[in-house]
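Starting off, we have a lone chain in the form predicted on its own, written out as structure tokens.
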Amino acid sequence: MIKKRVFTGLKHLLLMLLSFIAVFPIYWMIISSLKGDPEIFNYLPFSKDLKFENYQYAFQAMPIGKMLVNSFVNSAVQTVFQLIVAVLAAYGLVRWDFPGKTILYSLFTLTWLVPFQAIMIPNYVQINEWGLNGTVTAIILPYMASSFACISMYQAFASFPKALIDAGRMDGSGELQVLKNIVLPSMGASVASLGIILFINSWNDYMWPMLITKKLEQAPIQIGLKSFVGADVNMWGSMMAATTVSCLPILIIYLVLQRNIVDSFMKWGIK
């Protein structure tokens, strides 16, 4: 009995001090965004004189609303069309059987392995050919389709009964109908889960909106908070306010749909 109660508060202990790694980051960003700038490299994890001046200069200094708008835009669209095409791939490669879909399969996961870095360039090269360069659909278009979105819901799809779709078929239900009335409203863990993974994957990508935007009116809050630090001078307090402010969208969403995420992701590791 003293052995589990010890055993117990050890787990209980080491979960306190994991969450208190994980969340204690999040804290020192907050703190230092309040701090000024001579307490803000003095290491305290406190400050006896809060100041919002941070937060004030970072609005002046860029629009950080439009910047906001535009995350929410890109990401939220490049999600969606991910969504799609992964839903679509993956069905089709789970339900038919064709000359060569092993080597199909093969192709998403080697492509997967491919890092963007690698791609960015021809990418550019084309994107310049096309006119687009400076504009949002440049930012979108080589997001459009995710080889890790497929392969998710590639495995996903291949744990449903197979019996249930073909007295769907049986039923005179074409293929959309029944990826949309039977297939669908059985995976809507699994398709919430993925598409919170891709939300957030849009929201901090950084390197592909720096090479294409222009003007900080067009580009996502990422692009932003670059310019609080320079080979002169580097603003830590603004730019630490500036991403509490860029974090807020990502919290709300979380808090508005907490029950939902962690539901679909207990489902989703116990597929």
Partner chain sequence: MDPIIANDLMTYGKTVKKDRKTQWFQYVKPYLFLLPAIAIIIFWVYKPLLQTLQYSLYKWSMVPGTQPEYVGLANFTKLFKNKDFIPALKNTVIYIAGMLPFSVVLPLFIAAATHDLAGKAKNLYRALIFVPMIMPPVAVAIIFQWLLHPSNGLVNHLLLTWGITSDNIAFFANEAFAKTMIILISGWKMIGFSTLMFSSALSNIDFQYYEAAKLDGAGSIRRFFDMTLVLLSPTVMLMLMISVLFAGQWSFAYIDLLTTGGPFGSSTNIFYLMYKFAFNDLNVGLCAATATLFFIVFGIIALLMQFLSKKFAFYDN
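Could you present the same protein in the form predicted together with its partner chain, rather than the form predicted on its own shown above?
Only one chain is given; partner chains and other molecules are left out.
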């Protein structure tokens, strides 16, 4: 009995340590952003005097508002497109058996063997040819469909009873109506949680937006921040303020929907 208690105690200790390691860097970012100039170098894990001057300065020094809007537009448009395309594809795969189904499905699954670096040049050249380099549109275009989204949606749809689809067809509704009125309402939760993952993914995307972005005014916030990395000036407070702002939407979504997000990641894994 005692042995078991010690064992459980050790487990909790280990987990607390891991939780601390996971969360502390993020906490340190937030608390540093709230410390005034003299305080930031005192290394205390709290602030005696919370100040927002770092945020004021960050918003003055960088076009943060504009970059946030760019990020929102980029992530929202990507998410909506990926969801629509994935819902259509998933419905097609679940509803019918047709020649070539396996081949088309493997086109989705095989994309994860293609590293981004293997396709970056042709895509970059393509965007240049269209004269879109530097625009938010260029960031969105290659990500209007995600094979991860298609596969996930297909797996979610696979559990939907086929009899209900057939019943809907008997009523004389078209396929799109069946999809909209019968399938989607009961798949709402799956679509929503996939949407959240897709939004987080595009908000956090790094490499492609970095290649495309030319000016701060057109940059998503993550890429805008990059131009301030390595500029070794002692404005750590405002740097941390800008960084906090850049992950605020994600952190808020996580705080509100934490169980939901953890569960969907468990179900679906990563991109």
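Throughout, rigid core stands for the largest set of C-alpha atoms superposing within 1.5 Å between the two forms. Positions refer to the first chain, counted from 1. Keep in mind that what you see is a predicted model, and the values were worked out from it rather than measured.
- Relative to the superposed core, residue 36 shifts its CA atom by 2 Å or more between these two forms.
- Relative to the superposed core, residue 239 undergoes a Cα shift of 2 Å or more between these two forms.
- Taking the rigid core as fixed, one finds a CA shift for residue 47 of 2 Å or more between these two forms.
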